[in-house]
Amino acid sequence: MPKILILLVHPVLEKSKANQMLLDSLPFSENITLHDLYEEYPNFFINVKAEQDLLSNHQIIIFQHPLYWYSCPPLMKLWIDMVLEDGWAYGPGGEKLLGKKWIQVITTGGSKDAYSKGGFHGYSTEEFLLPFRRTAELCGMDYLNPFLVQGTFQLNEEDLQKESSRYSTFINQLLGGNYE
């Protein structure tokens, strides 16, 4: 059974009902490690070696975060810049992440329609994620389709429960080796 590392990167998690419900729906498994980067590094001083050790011990890497100004929260960007070092994650000798899976679990306040060519933002969510896809590819990782929960500002309790159930099913499929 693959080991999953969930890197939670939400600067104001206590204000995100959607992310809280997703976290609450995680199945209990010794093969899942939840790692809250804002809790671990409130001053943005990242322990690169500890993070690399975590990555080395997991086959599936999930970045759970809100879409933040068409990208990721600042700590995630810093984490990527610091942890995915030349010679470790890519470049000559940088083979530590080869074959690992990269998945983003992303919440957006705007709807799927808002994130489309004709929508408010003018581009799809996937288009905004191109730098992450390239980062994964550069590191020899398999970039899998993101798990999106969109329009969170409009979701009611029942909708949030459905998304949480969908997330739990998704994680269980990953644990079973199903990456589709």
Second form
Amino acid sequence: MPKILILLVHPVLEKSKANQMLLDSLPFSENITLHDLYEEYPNFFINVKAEQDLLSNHQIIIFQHPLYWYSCPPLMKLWIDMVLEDGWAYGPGGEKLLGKKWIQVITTGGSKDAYSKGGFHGYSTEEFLLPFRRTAELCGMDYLNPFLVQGTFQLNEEDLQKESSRYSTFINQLLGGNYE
Amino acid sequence: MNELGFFVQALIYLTSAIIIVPIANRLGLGSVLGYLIAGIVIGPFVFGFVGTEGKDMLHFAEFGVVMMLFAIGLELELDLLWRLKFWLLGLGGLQIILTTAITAGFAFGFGFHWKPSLALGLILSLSSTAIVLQTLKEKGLMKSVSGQAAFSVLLFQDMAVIPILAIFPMLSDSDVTTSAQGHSLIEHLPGYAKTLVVLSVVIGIILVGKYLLSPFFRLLAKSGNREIFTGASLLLVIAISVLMGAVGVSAALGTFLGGVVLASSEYRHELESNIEPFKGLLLGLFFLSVGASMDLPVVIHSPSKILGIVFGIIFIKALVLFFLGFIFRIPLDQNLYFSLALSQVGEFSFVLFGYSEGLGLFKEESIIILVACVAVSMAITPVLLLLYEKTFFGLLESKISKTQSNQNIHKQENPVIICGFGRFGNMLGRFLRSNGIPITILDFDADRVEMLGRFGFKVYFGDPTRLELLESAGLEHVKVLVAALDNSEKQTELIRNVSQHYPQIKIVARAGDREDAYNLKEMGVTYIYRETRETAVQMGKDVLKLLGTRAHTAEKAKNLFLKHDDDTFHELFALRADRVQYMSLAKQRNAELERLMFVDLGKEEELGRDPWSEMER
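Coords for the form predicted together with the partner chain, given the form predicted alone:
First the chain shown before, then all remaining chains and molecules of the complex.
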């Protein structure tokens, strides 16, 4: 069974219903490691070695984060800058991440329609995520389609329920080695 | 036996108490009954170790009751009184009126004149604060519904003693004034003047308590001498008793009032813990002397008469209480307990019988029998409660609804106590308070306590190394205790006390330097904060910036240093006994740190590599 590392990156998790819902929907499994970066590094002082060890021990790397200004929260960018080192993650001798899966689980306030060609933002979410896709590719990782929870501002209880079961099915499929 | 010296007497009293009370506790009888039995055993009718001076001893030991009332007063904050007002006036007031009416009716029926009947009714309507509170406290029932109801009724009774003392002379036919008492300085005055004097003394106590005591205690506290403070606490209680006695009011009531006045004072917990041991011992002595002065021959010669009266009284009192408890919707099992707990006659009756003897209200034989009845009723209470607990309580307990805990009166239950409120504790306290965390502060600096009180902090004067003080400040409800005392020995004592007796409380401790921190870690403290460490490094960071280092780099240097220091701390802790190895590792780690910090980009080790600077290369 593949081991999943969930890097949770949310500066104000306590105020995000959608992200809490996602966490609550996670199945209980020894193969899932939840790693809350804002809890671990409140002053942005990342322990690079420890992070690299975590990555080495897992096959599926999930980044769970909200979309801030068409990108990730700052700590995640810092994490990418610091942890994915030259010679370790990419470049000569940098093959530690080869073949691992990169998946982003992203919440957006705007709806799917807003993130489309004719919509308010003018581009799809996938297009905004191009830098991440390229980062994964550079490290030799498999970039899988992101799991999106969109329009979180409008989600009611029933919608949240639906998203919750969709997410736990998704994770269970990953655990079963089914990458779509 | 009368030649026995004071020490021999003390020897007998203390020995009997030390032997019998623990046994009684073991058997689940409670310490009150233990003291009473010990009293009977050493009294003139069993072993006769102590003679008939038991009665004199009783007068002395009544001071225990006085102190107890002072302590009760101290615990009475006005908002508590306000919250209890419904039960206090309703339950307490009706209980006295009904019990008095019924018992007086019986006495009248037995041929007493209506005046002594009324006096008797009033005396018998009172219950024993000492026995009931002690029992409730020992059983941890103070916060239950029955405990609160009992407390309210007892409180009302204690307050009712003032008007009862005032009424008694009016009930007296004879002209035998209070000369038998012989204490009152104002007995020659006409009635209205007496009232006026009493009133002004009471107002005087309130004014002095409110405006003079705090500065006075502050002055004493500044001397830093604990004995003097204990002495002053005792002096205060004794002074109030004497003053009240001088104007013919019960000393117990005077001190109770004094306690209430001081309840809002920042010295409250210190006073409480100073009085506590005296109170406990004297109360014990009081129960001992009640036991010793029980006139066993009278009881033995007319057992049916005595037992008849005793059970009659208990039955009437319990019935009235049960009826009122029913009306006031106390749950059945709690109500039964409450009714039984208060069914005896209280210690004030000894005082009141003595007083009425002087007034010629009762014949001497009646008083001997009645006093015996009172003592027996007091002795029976713990037994009755024990029987009740062993039989019905268990059966009924399941029916107690869980929601009742909401009704409990929460005194002061702050989740955090800060011990020591100097620069460190102060900063911490302000931070927690601004985050909405209610804190209780204990500090041994009188000026500071006074000043902080003005800022609206819940702050008390006292030495936090004393467990009693911490306990009276609500230690049992605390989640986190902050140890921030300046003196490292005191700090150690505080932590040892708390971690020993309350292992569930998380201790967060401030350490002066590394050695202090090692000591704390050795004691099992997990959360240790070396004072000035963070600020010093913070300052270092600013120096780096002033010398031209970029702010973010300086910030990283700070974090790296702190992390390295943390890691090394734990490593070095293990080696601290071996000075040679310790120094060697310390040097090694320092060198390492320097290498890490002054990164020479050409020669940097793997660990010190900074990906961001690499990217720019």
